[in-house]
Structures are given as structure tokens and as C-alpha cells.
Amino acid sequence: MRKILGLVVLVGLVGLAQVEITFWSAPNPSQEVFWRRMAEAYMTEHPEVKIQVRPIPETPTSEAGILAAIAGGVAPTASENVFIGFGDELVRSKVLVAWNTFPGWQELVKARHMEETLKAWLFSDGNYYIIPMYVNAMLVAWRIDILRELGYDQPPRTYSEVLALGERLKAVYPDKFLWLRSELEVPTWWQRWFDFFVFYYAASGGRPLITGNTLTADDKAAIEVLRFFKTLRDKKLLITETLATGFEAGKTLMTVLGPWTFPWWRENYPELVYGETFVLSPPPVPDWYPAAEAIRTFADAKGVVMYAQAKPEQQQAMWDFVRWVLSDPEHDLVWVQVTGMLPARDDVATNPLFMSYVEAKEPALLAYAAQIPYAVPPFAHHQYVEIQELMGLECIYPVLVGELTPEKGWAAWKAAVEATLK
């Protein structure tokens, strides 16, 4: 009897003292089960904490849940999915905890090479607020069978080859398209990351749109993207209308692609195999782009924040946590390999660990790895949805119907932004 009732008065000591954190991972299911099964074998080694791993509530949109459980008093430890364009509303609303000031920053920095990585997500008051999980490179892939029969071997490079290729296209296939983005019409801000930024970073060699409340943008290559987009419609390569199925089908050429989408053609699509019916390759790029210069590209880049509403020990609790998962490169490697994401790391394409894994089971994704270093996130600015929306209503949509000429359609965007600025 004594020795049960020592027993429970022990585990009701233990409940007592246990830290209880709460981690909200991306409203994905492989994020989400490599948070549980991180969390699972950090408890067994702690008892001391107690992590709860959730996906941030959709409601609508993983932001607008967040800032609900911010504004409700509800919010988590720590969560991911943050961009830095979100992050600088959060930061800016004064509800982060900077990673940095916990003590053992550096350490988790040099452990998990990030040294380069974090230059893009230092923000304007010298803290990190953001470790990034993976930065994905966006890529063209190519329907190299269907390349290979009208007579390429590789991927165009420059624009005028790529509209070299669509005049071939038509001549053999009139039928089919080179690109489908249905979304290019529509002006949903975040789509503009997977059209227009991926274009304008590679023409322009990844300068900046906005630099903290100025525009910095390479107008000449901007005005050259939406030249292209639009020759592209008018000769009936692009297709902004919707395709049941487009590139899975080799009903379209090339689509911008990022490496999440290789577990889902996997599944539904395992007649797409890199190297045989696809290829990837940089956004192609205006035909006065240097030849020997790399090409740039934008990065769907994404990481975990914390939140200032925690107490001291939860938070605490979490920075142990967040650090013992991502001072550890087998971590990482489990990330890849649930997540088929790359880990935001300077060495993630030198590192054997991940390369001896990516080259025998993921071969696509070493073409991501290769680009990492030409990546370039969104912008931080806390007006990007109202930047981003602007594109499409004021330059990309009038440009493509032929209401504005290119050059007019970038200046309209320009003051508009300028306007919004202020």
C-alpha cells in the first residue's frame, strides 16, 4: 500500500514539475510527422517536458490561425510555416521571442551550418526571429520525352530559345501548350512567388523588389518578364485558362516546380522519372543575360518561430527542444525524408549524409541542393500581400490582355506600390 502510494505521490511530483509546450507544425501531414516523431524520442530522452504537436488550425489560412490564437490568447510555444513577410507583421506586433537571445545560438548555428542561410533572416532590429526549416528553390522542370522527339537533348536557356521551341511545339504538336498558369490571371498575392518572382529573380540576379521601404527593382528585367509572359500567350504557348491535367499528361512542356510535389507524382504520376520523361533546370532567362552567370531563382523558404505569450520556462523549455532537434544532421536527414523538403543548410549539398540519401533515393532533388545557393526568399515587408496582389491586378492581368503594354504595366505596378508606401 505505502509502496503505491509513493509511486503515485512520485508521478503526481513528476506531472508537477513537467513543462508542457505545444508546437504547431506546417498544415502538411509529412511536416507534421516529423514534429511528432521528433517530440516523441526528445520526451523519451526528457521526461522533465511534455511537447503536444499540432497542425496550425487552417482557419483560413495557416496565418489567419495563428493570429486568431495570438489575438484569443491561445497561441502555441512555438510554430512553423512562418515566412518572412509574415514574420515582419509578427515582429512588428511585438509577439516574437528573438531565437538569439537564448544562450547556446551560436552553437546550434555553427552545429547546423547555417552561417550563410540566416544572412537573408536577420531583421532590420538585428535579431533572429526565424530559424528556417528548408529553403526550396524553385525549378522548371521539362518534359525532356517530349523534348527529346522535337529534337532537343536539353532544356532552352534564354527566351528566344524557348519561343524557338514553342514554334516547333506547335508545328509537330498545335494542340499542346508549353506552360499552364491558369493562376497568372488571378491576382491571389502568393501565386506571384510561383510565376512572376521566379522569372524576375532570374532576369535580374535576384535584386530585390523592395529594400526596406524603397523600391529596388531591376525595371528592365521586370519589363523583360512581362514582355516574355506575354509573347508566350499571344502565340498560344502560355495557357491561363484551367487543363484537367497539363504536365503530368505532356499535355503542357515545362512548369515551375517546387520538390514537395515528387511524393504526390509518385503516387499518382510513376511514369515521371527524372531523367528519362523530366529534367529540371533555372528559370530560363532575357537572351542579354550573361551566359556565364548563374541563374537565380525564388525560394519558397519557410521556419519556426516563438511566441512572446509562452512563459519563460515553456520557452525555454522549447528553445532545448528546437535546438537538440536541429543541432543533430540525422535530424535533417529525417527531415528529407519524410518531408522530401532539403533543410535549410549551408552544406546540405556537400554533406554526404544527405547526398549519399538524395543521390540513391530522390535524385531530383540534387538539382535543388545545386540551387540553393541562388535562392532568393520573399521579401520582408509587412505590406506584402497588398505588393503582391497589386502585381496582378495593376501589371500582370492588364499586360496579358493587351489593356497595357509591358512597360506601361510595370510603371502602373511602380505607382501603385509608391502610393501604398507612403
Partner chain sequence: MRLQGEARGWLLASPYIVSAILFFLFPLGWSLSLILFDWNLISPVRTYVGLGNFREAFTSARVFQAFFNTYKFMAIIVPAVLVLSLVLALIVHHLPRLKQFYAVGFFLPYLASGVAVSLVVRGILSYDSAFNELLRSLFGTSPRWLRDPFWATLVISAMIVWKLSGYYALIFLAGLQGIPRELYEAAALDGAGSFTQFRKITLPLLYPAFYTVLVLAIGLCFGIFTEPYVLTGGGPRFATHTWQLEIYYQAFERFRAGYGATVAVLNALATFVSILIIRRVVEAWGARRGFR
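What you are looking at is a predicted structure, and each value in this text was computed from that prediction instead of being measured. Definition used throughout: the rigid core is the maximal C-alpha set that superposes within 1.5 Å between two forms. Residue numbers count along the first chain shown, from 1. What changes on going to the form predicted alone:
- Residue displacement note: Ser356 has its CA displaced by under 2 Å between these two forms (rigid core superposed).
- With a cut-off of 2 Å and the rigid core superposed, Glu386 has a Cα displacement that falls short of the cut-off between these two forms.
The form predicted in complex with its partner chain done, now the form predicted alone:
If you are looking for partners or other molecules, they are not here, because only the chain is given.
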């Protein structure tokens, strides 16, 4: 009997280490914390699976880190932090596994209430290679305490209103600025998500810059955005010098903000209180933008992918883990609590599970939930790096420093991109 029991124990111990999988989280401490918690809880229920959670190596970006791992044959089983443009590059290279090929896919989609949200993530071959984790509608935060000192009870909506606010600000506080954005002077591709794309999608009603392999941008809107940036700089309302703090210290009145900022603010700037010291609004728009029309903005939207280098048993184990995480709304609530970001669910603005927490603990997220239907994700093109770097090199910087007019700067970018797309 002892031998039989010993054999049973031995088989069980072997089973505990049968499948080892690796998940790379975004290089963001709060997201790593979330996935570690999920992995630990899952392994408690499934001791036959061992999950190693690590942050994606940034060399110099997470995208570069993933590509290096794939090239070296050491890709993880799965990772998060993949947006649709990078996903298009990975799909073209045939290094991803389609999630919808696993049994139980439709059940997961229904369980997470992401039928509508998922539509934007369908690839041209009819497959879903990315499960969205979050959709962050980028909003503009305003120092409402300083605005009230200047006689405003709400943020400006149009460019002319912003400039009028700037004149009043300089008259009362000559050393303050409206906006600090040193990144406008560098060509780093992903920085365009948090300046030009935000204002362009607002001005254009969400019109895509590129559709397929064709430029489809709204020229009038793009030029107006460039002119707005240039005017802010000329009037010394935009500062592009590097400062340790701007908005938090009250040196600037506005900043483009993602919801991941709030946990950091709670820890480091508890004096920043939603509704008291700051408020949120969609991006300002040109004066000709229809007053009754909703304002669009850029969506910082990323999700989870699985890599084809993984063995079949690892792929199945990872699918079971991801499905376990995303099928339970309580796990998405933990995501909100730990990361400060809203999950990519259709019911995020109506589900009491999320709204009760948001209203009680993080009311600023209500503005992000309301804006999700008007948030536009990045364009899906595998040359996203070159295209967005050209925007800084050929267009934004030359316009800001006066080398090119907004019209000529935009024309220069279009010409450079059309040459790239050929």
C-alpha cells in the first residue's frame, strides 16, 4: 500500500511540472503585478502548470524586445502590450497563433462582453490574433483650480478659446504655460500617439491617416492641428523644454493624460483631486468643428498575443490560462484596481461591478468610460514606425521651428509616406 501511495505521489509531483509557459507583461510595474497575481491564483488551482511572468525587455522598445526574442528563438508563450499596427507586422511574419482557433473562443467573447469591442481587432484573413486588454481614450487634463482663478468654470473647447485662455494666463501668470510637451521635438514614433494623433482624430472626426496601403488623411484637419501647435509655441504657451514636473506643480494648465497616471498621482501627488484641482475633457477642436458632434480622440489600445514558437501543449495551457483570466469579471475588476485602466469590455460603463468601484475610488475614470465609443485606435500598417517617425522629422519639428509652414510640412510628410508605401 505504501508503494502504491508513493507511486501516486510521485506521479502527482511529475504532473506539477509537466507544462511550463512564459507570459511577458507590459514593461509597466502595475501590469506586471496584475499578471503575477493572476498566474499565482491560476497555479493554485492548476498545479500541473507553471507560469513565469516577466516584463517585456525594452531594447529600446517593447516591440524591439519582442522581435529580438522571436529572431533568437526565445519568444515567450504569450505577451501583452501589442497594438494593432505591430500585430499586423507579426501576422505578416506568421509568428502569431489565432486565438479564435481554440475551442471555447466564442464562449470567452460572450463571457467578457466584448462582441462590439472585438470588431476593431479583426484581421484581413478573418482571424483574431490579439485579445484587447484595454482601450484608453486619451483625454486632456486641466488644472481647474487655476482656471477658476482666471474666471473659468470649465475648460475651453475650441482652439480660439484655448488661445484666449492663454492670453489671460500670461497676463496673470507670465511664468506659466498652457502645455508642456518636449516630446514634440523628437521623432520617436510612439510619442505621436500622445500629441498629434490625439488632436488630429479630434479635428477630423476620427478619420484614419492610412487605410490599407493608401493615405486617407483629412488634410484640412491635419494642417489645422499643426497651425495650432505652432501658434501655441509662438505665443509662448507651449513649452518644449524638459521639465521635471509641469502640470503636477501647476506650471502648466493642460496635459494629455492616460488613466494609468492616477495610481501614480495618488501616491506622489495626493493634492491632485478630480473635480477640485483637475478635470478632464476631450481634446480641443478647430473653431469650425460642429458644436453638436461628439469629439473623437486617440485610443491607446493594446492586447494579448500568443507566439507560434510555443509547443502545442504550451499553447493549450496558455489558452486555458488567458481564458480563465478573462472569463471572470472579478479579474477585470482587479485589473482596474491595480492598473487604473479600464478593461476592453462593451459593458465597462454600465456594469455595476466596475462603476461602483470607479464612483467610489477613482471617479476620474468615469470620463474615460464615457469616451470609449469615440476613441480611435492606431492605424493597422506594418510600417507604422517609419510612417510615424517621418511625421516628427518631416512635419512637426520643421513646422514648430519655422522651417516649414503647416501646409508645406504636411505636404512633406505625405510625400515621404507615399514614397515609403510604394
